[in-house]
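The chain that follows stands alone, in the form predicted alone, written as structure tokens.
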Amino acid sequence: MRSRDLRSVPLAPALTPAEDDPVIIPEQRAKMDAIIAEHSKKPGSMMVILNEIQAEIGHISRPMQNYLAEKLRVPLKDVYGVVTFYSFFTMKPRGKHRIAFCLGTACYVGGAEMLIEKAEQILGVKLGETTPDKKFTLEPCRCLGACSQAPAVMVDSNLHGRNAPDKIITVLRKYEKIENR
């Protein structure tokens, strides 16, 4: 079959964009052509524009990068790739604030299981989901780098080490509070 033919080919479900996808909204794809085209000629621009785009809109979805391979003109097979290669791109809208759970191994044998079971009931979603007001999104971390703060969690950029139940408790209560401010 030749390229031509393919355009075609109907897309794929997962690449077909929802009503509130950022390729859909004028002023979200607007964002996205003005990065494209600020980076798009420079060499290996592809991560450049990922992340500002990330930055930007919050999250990468498949037909983002669906759009995003036919601006660069490169296979869609090599964007998804970095997104999903990196950990800290994603695919899903996340909340104001990324609680992640270090799940190395100090922190696991310290009780990252038990503050991640405690952060699910007290926001009522489960580990790599958001809450339904797009305020937190709980999400595991291979290694947070402070092993010495066993078990530690970082909520946006802030490390909040030695936890307990209880403490994450009061961790939680902290950026509730700022949200209600």
Partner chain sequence: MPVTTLDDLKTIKEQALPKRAERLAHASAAQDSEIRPPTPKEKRVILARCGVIDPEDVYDYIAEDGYTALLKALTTMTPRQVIDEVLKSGLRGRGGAGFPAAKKWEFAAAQQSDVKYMICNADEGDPGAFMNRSVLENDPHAVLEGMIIAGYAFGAHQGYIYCRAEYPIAVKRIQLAIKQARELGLLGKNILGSTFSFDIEVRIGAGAFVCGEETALMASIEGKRGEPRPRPPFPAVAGLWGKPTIINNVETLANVGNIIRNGAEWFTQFGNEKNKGTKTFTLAGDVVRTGLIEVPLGITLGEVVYEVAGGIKDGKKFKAIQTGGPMGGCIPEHLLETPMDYENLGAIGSIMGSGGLVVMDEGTCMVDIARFFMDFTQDESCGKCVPCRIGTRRILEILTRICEGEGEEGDIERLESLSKYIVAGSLCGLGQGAPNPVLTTIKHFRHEYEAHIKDKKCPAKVCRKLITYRITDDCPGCMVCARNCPSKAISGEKQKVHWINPELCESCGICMSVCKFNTIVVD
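Alt. form predicted together with the partner chain, vs. the form predicted alone above:
Below you will find a single chain and nothing else.
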């Protein structure tokens, strides 16, 4: 089969966009189109485009990958392979705020695990999960480059250094109102 024929093959069920998928929400789809139009001429554009989509839309779902593969005229595996390789790309939407706990050496030695356990208790979800109200996503990350202020936490793109388990609630409160638990 030539690739053009391949593209007319119906999408597998997993690749059909869900109701709230950016591929079928017009303004999100326009965002993707704009990103693709701006960067697709660059050599090695795949990473650039994926980085922009992740930043603008917040995740890169399977149908979005499929859409991108069609637009760039590359096999889906080239998109999927890259998305799964890099830890910054997520296939599921994150919460409104991304809380990244540094698990680099200095922060680990400085007690990062205690911060995580405390945050898990406050928000009632585990590391890697999103709160049911979609407000916070807890994630581990590698060194934030603020090792002399260990243990460090990055909320969205704001750095919070010199944390302690009993202070983490103050940090979280800066972003959303949370009750004292």
